[in-house]
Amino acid sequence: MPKGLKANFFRNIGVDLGTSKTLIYVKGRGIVINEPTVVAMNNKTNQILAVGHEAEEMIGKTPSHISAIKPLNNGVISDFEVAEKMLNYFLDKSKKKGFFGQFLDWPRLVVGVPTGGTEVEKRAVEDVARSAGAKEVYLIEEPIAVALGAQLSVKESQGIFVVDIGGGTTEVAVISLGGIVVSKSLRVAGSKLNDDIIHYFRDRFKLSIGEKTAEKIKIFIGSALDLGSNQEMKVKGRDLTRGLPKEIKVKEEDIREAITPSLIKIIDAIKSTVEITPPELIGDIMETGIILSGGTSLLRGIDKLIEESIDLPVKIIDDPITSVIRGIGIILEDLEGSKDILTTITREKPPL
């Protein structure tokens, strides 16, 4: 086949495969999937009903013979079979309708993986994206694809500082040189804060909420810093005392009480980074400052809390929930300019 008509017919794909979002960047196209990584299954026939928006929808509505399933828990995956089946869903949504589409093959897939992964995490990563149909795939620690989001050059010696807060895992890292000199990957972000959140109404109020509502009250009222800003929410749930309907109004002062212990956990993740850094890159650091990217980076005050207590400036990424698969994109501009920085996984021989 022709190198030009075969480029039109296999496509390169880039995926950040999120606890909470996935999203999908196809090179040429941009970002062309952007939605939540829930799948809802028929627990009998075990087929897929939704994937996606759509299921994120049925969260907490469904009757007994239909789960809505997260495959990814704290930034590993935790099923398998569902996992792929997503993966694979997506993968041929993101093809071009009409009678060429049918066609189009991913032959090469880049992934972004948490830095804190272990080879078998990573290995489950691979292998979902083969299921999945791609011949080829390739791994890139979140962090780097960060950092290359916000057009920053990571194969220069200047040190870089990131600090990815999604919705499983917090990712800490210094880059210089194309590479991760030192990290911390906490599995305290997004989806803990809505623990926290759930843990509190249950403990203070005596209120039942669901894991939709406490990320709407994470949203509306959550903030990391008293901002003076002073919100109120009415939050329906269920009264544990009495098993009945409740409404209460909560402070935004009560939000923030509830999350500060991860809040906390994540801050003394980053001091810990800062203190194994190389000196040389810390003056580096103190230049640029910290890159503050990940969903829960859009929680109000959480650039402030994270300045007041480390000392160094912070800056949040432009678009922070897409800066992963913003950074895969430019890496699939040049894949093979950019193996240098990609992530190999080693598999054991069998023995003989």
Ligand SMILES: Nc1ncnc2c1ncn2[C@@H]1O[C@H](COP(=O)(O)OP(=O)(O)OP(=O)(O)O)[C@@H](O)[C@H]1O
Given for the second form:
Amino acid sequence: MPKGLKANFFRNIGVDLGTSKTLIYVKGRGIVINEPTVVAMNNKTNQILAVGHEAEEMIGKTPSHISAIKPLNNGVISDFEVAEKMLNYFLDKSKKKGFFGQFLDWPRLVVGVPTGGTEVEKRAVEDVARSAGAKEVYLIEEPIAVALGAQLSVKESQGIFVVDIGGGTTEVAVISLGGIVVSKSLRVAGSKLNDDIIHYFRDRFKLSIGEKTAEKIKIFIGSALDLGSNQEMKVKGRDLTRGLPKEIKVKEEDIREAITPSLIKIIDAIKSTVEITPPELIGDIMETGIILSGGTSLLRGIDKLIEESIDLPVKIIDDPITSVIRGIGIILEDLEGSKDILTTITREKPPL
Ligand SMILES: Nc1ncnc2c1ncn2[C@@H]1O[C@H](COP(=O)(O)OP(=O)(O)OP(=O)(O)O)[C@@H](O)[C@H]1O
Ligand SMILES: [Mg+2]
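Would you mind generating the form predicted together with the named molecule now that we have the form predicted alone?
First the chain shown before, then all remaining chains and molecules of the complex.
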């Protein structure tokens, strides 16, 4: 058993390093950070100007010497240096205020990783955590964390079907006996829906809009199915033919048309996972249904769309944006008893 698992006190910390959001859980204190995964840097001096909420405000508004960087892409670290700086900043911010707080460090980190990740991608997560000061790093596959966050006992033989639709990835996984039996990871999720809306506006209305506007439209009037609400919204952008500002009114059904091709890809991934699930587990899942998690599960009607297309009941987990970190929180409370569900990385041995 790794030495550190024995000493199990308050300095255990959990991290959900998501494409859109980073959350941190401190054992005994709960969720202490829930902020956008964004860093604003000065390109000339290479200095950090802002992290999290403050940096997100700058997206699309920065002068040429400042860039608002998202260090994760599709659930995977794409800018190692910035990810490391961001994690350092958040870990520092998680320390208790006061005189003794400054001496605290976070020796044991449990970090969520996507199921489909390669060894190299997992190693990048571990390396970022280590350079942020962690002495021991444990990885947990995110669907298992979601199931724990839903208060399910993942170590039993009862099959659990999890669909986590986040910002950068959709993770579909069937869990039984503390492990993943079958899974699929798809690089289509909330950010892709934003891109779909941007492209739709460009092609259909000849209007250029930014990423933040697209996200607002999705959240305000986006829907996966016709729910009879027929909402409308005024949107400001730049007219691509005249180059001048313009405001147009868009309908809920326009947005649905824009995002439907991506939603179909998500449905197809769920379908193909069901097709390869062992029949005994399908029986369990017909009883318990699909556990839907991640920020994009808040898209109106997405649960009904999945239910209608897959013929299985769908339940959106309570507070779907914090489900992974809540599950990691449960692991932190009993790190030693959880070691069998944590993932280890195979590091290549140096040649003899
Ligand atoms: N009410 C809502 N309706 C639709 N989408 C929403 C809503 N609220 C949040 N989202 C979307 O949820 C996504 C973020 O979800 P989440 O925080 O689970 O992602 P993440 O964990 O950072 O990403 P990933 O797990 O893919 O790395 C964003 O794309 C955001 O636009
Ligand atoms: Mg996530």
